[in-house]
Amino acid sequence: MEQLTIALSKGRIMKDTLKLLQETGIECSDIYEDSRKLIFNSTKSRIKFIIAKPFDIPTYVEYGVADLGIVGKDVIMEEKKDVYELVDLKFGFCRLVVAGPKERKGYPPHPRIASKYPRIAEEYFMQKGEQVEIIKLNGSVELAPIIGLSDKIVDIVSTGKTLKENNLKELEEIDKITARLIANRVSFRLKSKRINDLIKKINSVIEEGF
């Protein structure tokens, strides 16, 4: 059986990722996100796991460091790496939205938009024919309108609780987001049997109501 290397995203989708893999029969019970260890080996399943930040996953897969990766659609849209998107895993659901202060009634002709997703934000407003200034932030995007750094933000929301707590409201929905399985193009060709077998198992688990 061929060895596979799979890159897994730290953060909000890790728990469901591990649950899905275990239900496909892959041994990954030793993996836990809080560990400082970044590489885990499952000798039984012949799989090496790389634990990384979500925005690094598509890069690892594109360059062949990992054969496969599990990451949110938002990251795939932002990074635009040369990888295959194989399966919608149907978990990690959230929405990518434009949000702004609740009390605000109007915005300037060329508003400033703060986001961890500068490419997505720029493309979205460009398609609408709106000229905006994009400000890239790496965290606490909700803070930007509060301190006057930006007029609006583009970010992911799940329950909307964080927006409410920071006196922000959703203005527009850009896209719905779920976790996806991605593959390196060369690996998908050279290890097609192993990868396709895994895809069949994943699809079976999803169909059974994962």
Contents of the next structure:
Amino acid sequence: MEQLTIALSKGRIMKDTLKLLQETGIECSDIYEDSRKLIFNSTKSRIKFIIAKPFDIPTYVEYGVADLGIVGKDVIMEEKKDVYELVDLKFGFCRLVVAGPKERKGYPPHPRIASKYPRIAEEYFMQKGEQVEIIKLNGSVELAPIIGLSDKIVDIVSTGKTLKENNLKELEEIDKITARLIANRVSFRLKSKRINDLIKKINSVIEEGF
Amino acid sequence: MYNEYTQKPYGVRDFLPDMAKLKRKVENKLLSVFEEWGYEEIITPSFEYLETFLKGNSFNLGERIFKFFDRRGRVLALKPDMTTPIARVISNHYKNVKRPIRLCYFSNIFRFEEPRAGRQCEFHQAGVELVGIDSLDADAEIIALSMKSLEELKITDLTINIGHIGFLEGLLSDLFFDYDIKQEIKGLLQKKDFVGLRKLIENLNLKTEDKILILHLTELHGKSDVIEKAKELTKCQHALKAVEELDKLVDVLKNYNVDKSITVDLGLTRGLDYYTGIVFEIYSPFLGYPICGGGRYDNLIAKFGDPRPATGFAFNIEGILQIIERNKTWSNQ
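Switch over from the form predicted on its own to the form predicted in complex with the partner chain, please.
Starting with the chain above, the whole complex follows.
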């Protein structure tokens, strides 16, 4: 059986990712997020795991250093890499939204939008025919309207708690997000048997609800 | 001391002596194989009218082409592909030649690319075009030649993935009249965005069996038994004709001894829109993107006024160099 390399996203979706893999029968109990180790070998299942930041997962998969990756749809939309999107894993649910200060009524003709997702934000406002100025931030995006850096933000929300705590409210929903299984285009062909078997197992685990 | 004008611009690279030597060696080897098979080298200009290139590619290559003006204000473009200029050459210079024409080329190609795997704004291709034969023998010759060439470069463990544009075209034409929906489904299949495809299909007004058929397309790849599976799935005449052609092609390829590396993929499409029949890609386990791609384009040359069937392929030279570098198999000969 040939070796398979899977890149996993640190952070938000890690716990559910590991749970899914375990339910699928893949030995991965020695992977834990806080570890400094970045590569784990599951000798029994002949799988190598790479643990990486979510935004790097599509890159690993596009270059083929990982055959498969598990990552949020938000990252796939933002990174626009040449990868195959195989399965909606149905966990890691959240929404991509536009938000602004709670009390605020009007906005200037060229509002400034802060976001970790500059491409998604740009495309979204372009399709709506709105002229905006995008400001790329790497974190704590909710801060931007409070300190006067931007008028609105584009970010993911799951419970809405962070928005509320920072006196922001949701204005528009851009898309619903879940975790996805992605594949390298060459691995998808060269290791098609292993990958198809894995997809089948994952699909049956998802259908049962894990 | 350093500023941006002491560096190269984004998307291009230098070939230092080691790499330049290897590139020259690879290209010489390829040329000798191409010539052995009866293909003659041709060279076309680095730039032509933008409109010439746009005739070939109906999809969004347009914004990825490097453009500039001539003195009379006409738009010129650096070549973003080699097949379209060759189609022009055929109708300019081979008007009265009715025998099959075999041409090969070595060229740099220019496309604006975001930073991504194996893509530069300037890259190199080596390829062949076989014009004037519409039978499967020509498709087989092209595929066999691509494999023999790589064999000569001592690149092994290759997989040839073969598909047929007619299969999907036939199915979709039977099911839909709407051009946009057809394009959208093709786009999703090409990206292998199964999630997006499923979502789109669920919302369309289709019979359940047709929905199942389209979703099955994503699984129609593997060894040649896929051909039998496909035959059972559809009654569409065009699609069945495509499958039969694939079946025959695999048979012909047995004579060239390359049939063991073949996989069949009925969802395979290629980035450029001019393909009409058999298409293929070649993969190596040492490269995350195809090392070779090609196929039949029977309608392209007609756009320059002279209808002729044609087929061809292009190697990605940078990809070949990378595989050789990684394996050190050939470089120290």
